[in-house]
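Only one chain is included here, represented as structure tokens and corresponding to the form predicted alone.
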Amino acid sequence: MPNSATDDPEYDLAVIGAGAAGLAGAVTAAELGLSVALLDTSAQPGGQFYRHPAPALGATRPEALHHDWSTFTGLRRRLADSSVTLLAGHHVWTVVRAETGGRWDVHAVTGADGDGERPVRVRARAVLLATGAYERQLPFPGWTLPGVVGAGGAQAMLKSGLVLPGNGVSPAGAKPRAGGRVSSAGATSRAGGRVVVAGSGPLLLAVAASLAKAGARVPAVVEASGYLGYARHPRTLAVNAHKMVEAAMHGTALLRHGVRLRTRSAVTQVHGSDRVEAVTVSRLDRDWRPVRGSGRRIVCDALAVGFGLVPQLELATGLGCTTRRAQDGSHVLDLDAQQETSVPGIWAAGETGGIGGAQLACVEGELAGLAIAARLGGRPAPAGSARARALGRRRDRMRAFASVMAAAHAPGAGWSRWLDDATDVCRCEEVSAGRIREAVTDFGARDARTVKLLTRAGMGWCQGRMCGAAVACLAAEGPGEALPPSPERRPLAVPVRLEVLAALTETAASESGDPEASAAREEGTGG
């Protein structure tokens, strides 16, 4: 509903992110009587996990490329039946407390890349952050060659574009028709390119199984960690049996397609002139240092690589929300039992509190929706209700497994031994490992921020999402005790045009009725 003073839409709750957590939180809150706005950068809901082809591709069975598709169809049906306002194609760049009314201003820009024709401001009494995560990348020689993609990126190409990395083959029985579109998905296709899947974390098994099923030839899955870390927690495994079932399903699919699993190994170099032609896979010791003389070359057309996921916290840290260190070294939000952050009125669910998967995200989103509806309705917290107790038990059980998973696949300190000084670490600014090491050893940099100031590593378009983890690890290699990396507090979560910021200043001046600001604005326009 619009605010009569500003014409900006105003809601009880603004949910940022339309993945599993955001969908669950939005529909739960709406079903309990709240007015809800659901904002997402994508043109359609689902997030990264439930990413699916655009209608124009004509895929008739997108469920063939997904696990647990029924959960998404249920959430999508509840969304369609609810009063939730879906604001697709909205890139939220900041959330600030409104000057009056105890509300929050959610600022976004529209368009496929945030370059649409207009800025948008949504006002809400409460905010639920369900911003998900992005892949952690650790560089190695040759990782900038065409054909090297993120493991999650390869899966996104498959789910949303119906193509395979390496040669663009339409997967899963997709038959091209006029305009190159795809008419179906799900059956077996002709053989695609050779794609090595490497890195660390359970996502690798899912990605490799999906690619193999879709027609890619997967010579190997290269896992830098092992799986023995899970065996040290039998009780946690026993109460999360569904996770073992998922792993068994992926393992069976890999066996059926003849995919070899190589543990305690990593891709330490990519070979090729203008594209990927082969990779070198080396054995690793317990600290992820390459074992001398263990390198073996595997011929391939593409490499899908990723070392787990990192929560996307830019909006949360911009608000001043407290974080904590997870078992894999990443920063996650510190949340209470009701999913509320340290900033009153700001809740979070899903990967922002630690990487745990879509099922956990749905549970946390629903819990947050219950808590927000109770708070805004002036009712006690719902912790005592049977529904909330059941959800809380499921969350705690799955969070325990997520902690085991994070510890089992945490990057070892020796991974940087893969790097020679010529390897680009920051791709945007073309900053090499040698320049970063020089900043540390010769100029005394002891944290990622100082390295950035000296070398520009992390100042590019991705703002450190690709290189941040690597830069922090290299900074920690300097003499003496390195300062622990911490998430930066930034006013902008995504790139924003200056004209958007200027318009925001003008709006604030007109709302405040400040005559000096208004006069300055008129003078600046050359009246």
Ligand SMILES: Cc1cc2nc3c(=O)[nH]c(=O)nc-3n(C[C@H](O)[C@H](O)[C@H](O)COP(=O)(O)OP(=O)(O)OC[C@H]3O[C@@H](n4cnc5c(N)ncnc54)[C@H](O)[C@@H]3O)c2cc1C
The other form holds:
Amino acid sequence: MPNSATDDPEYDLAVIGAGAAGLAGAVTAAELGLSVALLDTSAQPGGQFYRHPAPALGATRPEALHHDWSTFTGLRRRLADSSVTLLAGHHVWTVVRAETGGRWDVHAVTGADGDGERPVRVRARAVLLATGAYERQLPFPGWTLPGVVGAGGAQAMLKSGLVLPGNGVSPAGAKPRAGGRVSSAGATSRAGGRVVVAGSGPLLLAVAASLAKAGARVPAVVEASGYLGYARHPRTLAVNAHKMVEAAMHGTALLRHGVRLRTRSAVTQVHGSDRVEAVTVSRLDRDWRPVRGSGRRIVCDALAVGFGLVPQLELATGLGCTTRRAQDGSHVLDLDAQQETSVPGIWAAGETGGIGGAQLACVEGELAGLAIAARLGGRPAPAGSARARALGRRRDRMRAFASVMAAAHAPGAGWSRWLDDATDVCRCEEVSAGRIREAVTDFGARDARTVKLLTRAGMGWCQGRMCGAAVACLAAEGPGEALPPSPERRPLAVPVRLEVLAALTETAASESGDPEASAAREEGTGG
Amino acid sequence: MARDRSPAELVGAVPDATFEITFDGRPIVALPGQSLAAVLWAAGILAWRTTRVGGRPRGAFCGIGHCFDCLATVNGEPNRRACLVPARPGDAVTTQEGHGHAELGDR
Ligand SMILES: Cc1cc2nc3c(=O)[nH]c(=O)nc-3n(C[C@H](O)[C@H](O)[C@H](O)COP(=O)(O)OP(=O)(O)OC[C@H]3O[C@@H](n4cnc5c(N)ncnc54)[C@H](O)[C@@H]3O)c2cc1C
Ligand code: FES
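The form predicted alone done, now the form predicted in complex with this ligand:
Below is the entire complex, every chain and molecule, led by the chain shown above.
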């Protein structure tokens, strides 16, 4: 497997994202004879699910933090044996149509955080978007305190860095706990920090199980939905037995570690002055409105929170790919049976087509690899082959389960009742719920975009990834008809320095004629 | 109940030699292959930035490079995402106040 790109080479296929979907797509296509470049921001392949420690950390049992590790080692072996060019540490910021017909230009910046010196362009005949997802967050009083971390974020830090949030020093004045000292001996977390896991969605169980296995004390998993949503679809559950087995395994691990599961509840307040000291957990009604007087305080050092996942689509929407609304209201790519987007030559697999987990991502990646190889080889779509048919059936079955899951954990409209006016909704620009409500009720903002222009909510470094879902809900709460939400558009998928942009004569941003593009470019470099 | 287990024990980690970095001048131990954010968490440090408007403390939130809450000044260079940047021997991480530099617009 070659590891570096020569000057402006041209590939048959550029795969963006080396998670389950991208890996499966890349090796499948390469094994069918295509030249493939596989780009990922990380230093190592794996994506979110198969995230693992760097080799220098010397993990002899990486599988202890994973289900299904052998699927990954299988893919990794095929990658090593293949001709795929792995471009690690490559942050793709835009994909545009090349001036030579039927080609795409993938533009990336390099380095651990995209701070490297070298802008890179990869040209390819087809592109597979396998950029995965990020966590949906909903704000609540105190959610900006240090020690409040994303649930998937806590999982990612544990899987890659072997650390837990909220162990170590106790807050000033609090009684130090055994095992809770500043670690000066070794730089991986010690056991003992208390981490509450909260939000909604199946990821919470996986995160709580990993944290507990790794030595954190998890006093509670707080799930805003009930699990009854699943029970309404017995047939879908029956044909997705692996998902039930997975849930049962997490459940067993949680029982063993004495973790309590509280459903129809949410963390409605975080306490502490400079870091988390406790949380208040309140019961919710079926619309996620907190039940007055039901709050109970739980002492903890950290809170790992997330409300499901949202597909990462900026490269796709920049290319004009069509999206559709999923059961939980999020936008996902609209794909045909062969995993192709509405833009011919641009394909997608995994979470970009809707949240469904790593196994589904593998299946879709392979399907896309087969289909792209057929297309570029001038052969008819592979739907007729036995392999493609079997994969297609597995995909459809898992997609059905994913829909049940999305519906069961869709945020209830009442969540905004747990906000007070002082809560910062936009973490980057520090815009409070009060200011957003003012923009909605006094200035008539009816969608996230108008709120953004009036308040700067969503205009900061993260380009609205953290507050977008919340701002859209708050805008829809105003009087009169709400505007249907549109997929968030971000001209740049990752921040890029002005020099890099200036060096390009043609960019997606200028071609799209988006008036926001020029503003965002400046933000992309300075914040 | 495997209560006193650590993540390193769980995965049977046999890391390469540890090294030191500093946080606001104070030495902390790092393992090769950890991000700066992981090194700070392991030392019990959860905040290494203050916000521009409210001057509030912040640290890692999303853990995967999306939220930009973990921005730190590393060896004098502001606005590095600590959850992505690997720790290297002798790195000096300092609490980043606000933008981390006087002027807006470049880094
Ligand atoms: C923080 C987080 C933690 C998660 N943890 C778990 C878990 O523990 N268990 C579980 O079952 N599921 C977890 N998930 C769900 C996860 O999304 C799926 O299980 C699975 O990883 C999906 O595979 P994928 O290939 O579609 O995407 P991913 O595995 O997310 O892979 C996408 C890859 O694309 C790369 N990428 C994205 N944008 C760019 C770009 N612009 N340029 C270059 N590269 C890019 C990313 O770095 C990533 O490696 C987690 C999700 C998140 C967001
Ligand atoms: S923690 Fe979100 S970008 Fe680093």
